[in-house]
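Taking the form predicted alone, here's one chain by itself in structure tokens.
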Amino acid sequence: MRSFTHINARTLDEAIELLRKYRGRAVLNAGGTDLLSALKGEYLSRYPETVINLKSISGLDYVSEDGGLLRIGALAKLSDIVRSPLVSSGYRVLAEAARSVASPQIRNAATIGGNLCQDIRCWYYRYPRHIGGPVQCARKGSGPCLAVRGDNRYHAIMNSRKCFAVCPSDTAVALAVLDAQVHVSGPEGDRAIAVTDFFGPLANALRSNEIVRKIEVPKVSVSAVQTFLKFTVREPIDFAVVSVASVITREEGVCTDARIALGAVAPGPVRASKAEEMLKGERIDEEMAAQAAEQALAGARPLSKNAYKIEIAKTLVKRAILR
């Protein structure tokens, strides 16, 4: 790891000003579980001169509910979200997604803001310097996506262009199905971004010098069944090969509302809107769940080595609906 300057930011405004001052030569550190591996691997095109510590900012680690909204500060740890009675009772899908992340030790350090903003896991993008990297690619601003003609087993099957790496965040999938918004602060003020709009093919939606401040989630009907399912190669600590989050509401056996989100299949979580519409007003059984699963993956366009993800995703969607 190279030398860098370390600064403890005292306020969010100070952190924003520091980002502006260093003009792209500084990075933010929340939990540090992703950043430190990036610094050790030296796979980024430009090594940061300064690390701005956000953990020194007080008051951004809350989990509360007010006015029909769940509010989570960006520095709330994943373990706090897992243990929160408020989250587990009213927003179970988020608690399940947070619990699925890595190991207890990592959840005790990782934050919700960091989990949303973590870098992609593509092995071409992360090829370490000490064994021949860094490798240039579309996401780094130079060259094609090497996964297209290379080893793309875990890459995107939907909604991708230029870069085919998938969003690695489990909590993003749960927050997408909960219609959550990410609130960010920057030099031009505050703004809210739907979680489904927060991720793009080449980067997230943060503008220059912006920082995630909090996440807001609308209240969920008490009669809704919330589910998070995740398929991994190695249980239980691995990143998802495919994940699915669902919020299904029924009255007298008839589906009155359905929300389904797919994870690890695209640059961000994907809402299966056609499958959702198919379920509304219908009695849910094995056949209907299977049809909805087919509809959820109707737009999939796999690469040479990852078509298997389609069948896994269909299975998880069907299981989530029937649960």
Ligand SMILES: Cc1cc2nc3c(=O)[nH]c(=O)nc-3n(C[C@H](O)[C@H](O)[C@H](O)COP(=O)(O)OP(=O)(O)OC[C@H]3O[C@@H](n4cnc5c(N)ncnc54)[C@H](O)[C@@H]3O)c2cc1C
The other form holds:
Amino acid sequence: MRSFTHINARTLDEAIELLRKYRGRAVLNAGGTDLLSALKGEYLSRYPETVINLKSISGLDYVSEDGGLLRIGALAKLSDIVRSPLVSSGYRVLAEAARSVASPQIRNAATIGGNLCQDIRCWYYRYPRHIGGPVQCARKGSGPCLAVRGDNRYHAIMNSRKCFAVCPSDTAVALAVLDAQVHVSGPEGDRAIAVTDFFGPLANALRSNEIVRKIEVPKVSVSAVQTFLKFTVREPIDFAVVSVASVITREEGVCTDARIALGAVAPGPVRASKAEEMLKGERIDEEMAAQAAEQALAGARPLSKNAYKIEIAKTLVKRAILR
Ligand SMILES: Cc1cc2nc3c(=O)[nH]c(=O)nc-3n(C[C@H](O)[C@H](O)[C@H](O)COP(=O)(O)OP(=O)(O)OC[C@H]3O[C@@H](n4cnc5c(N)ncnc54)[C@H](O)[C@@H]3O)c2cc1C
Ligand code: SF4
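Let me have the form predicted together with the named molecule next, following on from the form predicted alone.
Up next: the whole complex, starting with the chain shown before.
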């Protein structure tokens, strides 16, 4: 790893001011579980001169509920979310998604802000310097997307252009189905972004010098069934090939509300809005669930080696609806 200056920020405003001062030559560090591998691998276009530590800011690691909202500070660790009685009782889909991330050691360090802002996992993008990288591609601003003609088995099957990497964050999928908002602060002040709008094909929605401050989640009906399902190649410690989160409410067997989100299929979590509409007002059975699953994947446009993801996604959607 190359050397860099390390600064412990004391406040969010100080961190924003430092980002502004270093003009693209500084990066933020929260749990460091993703950032440190980028620094070790030296695969980014620009090596940072300065690392700004966010963990030295106190009071940003809360998980609390008030006014009908769950509030999670950006520095709350994934293990705090897994262990929170508030989350596991009222927002179970988020607890399940957080529990599915990596290993206990990583969840004890990784923060929710870092989980949402972590970099993509495309193997061309992450090709490390010590074995011949870095590799240039569309996302790095030079040349085509290498995955289109290359090995794209874990890449996107929908909503992509220029870059076909998928969003690797499991918590993002749960937060999408919970209609969560990501609250950010920057030199221009504070703003809230729907989690489904937070991810784009080439980068997330953070503007220059903005930092994720907190996540807010509206309360979920107590009668809703919340589910997170994740298909991985390896059983422990693996990223999703496809994941599905759902929140389904039934009254006397009839679906009154349905929310479904797909993960690892696109640059961000994708709400299956048409499938959700199909279910509302209907009695849910095998056939209905299968039709909704077909609808959820109707917009899929696979690359040369990843059409298999469509069948996995349909199966997970169906299972989530029927749970
Ligand atoms: C072996 C392994 C397995 C994994 N498996 C999974 C998995 O199954 N599912 C999954 O979702 N993830 C998985 N991950 C990724 C892991 O969840 C992320 O590394 C972690 O969540 C990042 O959080 P962090 O706090 O450590 O972020 P950091 O590494 O500190 O930061 C990550 C990025 O986010 C930026 N950042 C951090 N906080 C903020 C903020 N508040 N505002 C703006 N930018 C910020 C940083 O600048 C950096 O670019 C895995 C990682 C490893 C190493
Ligand atoms: S999917 Fe293509 S453009 Fe995106 S990071 Fe990978 S190689 Fe680069």
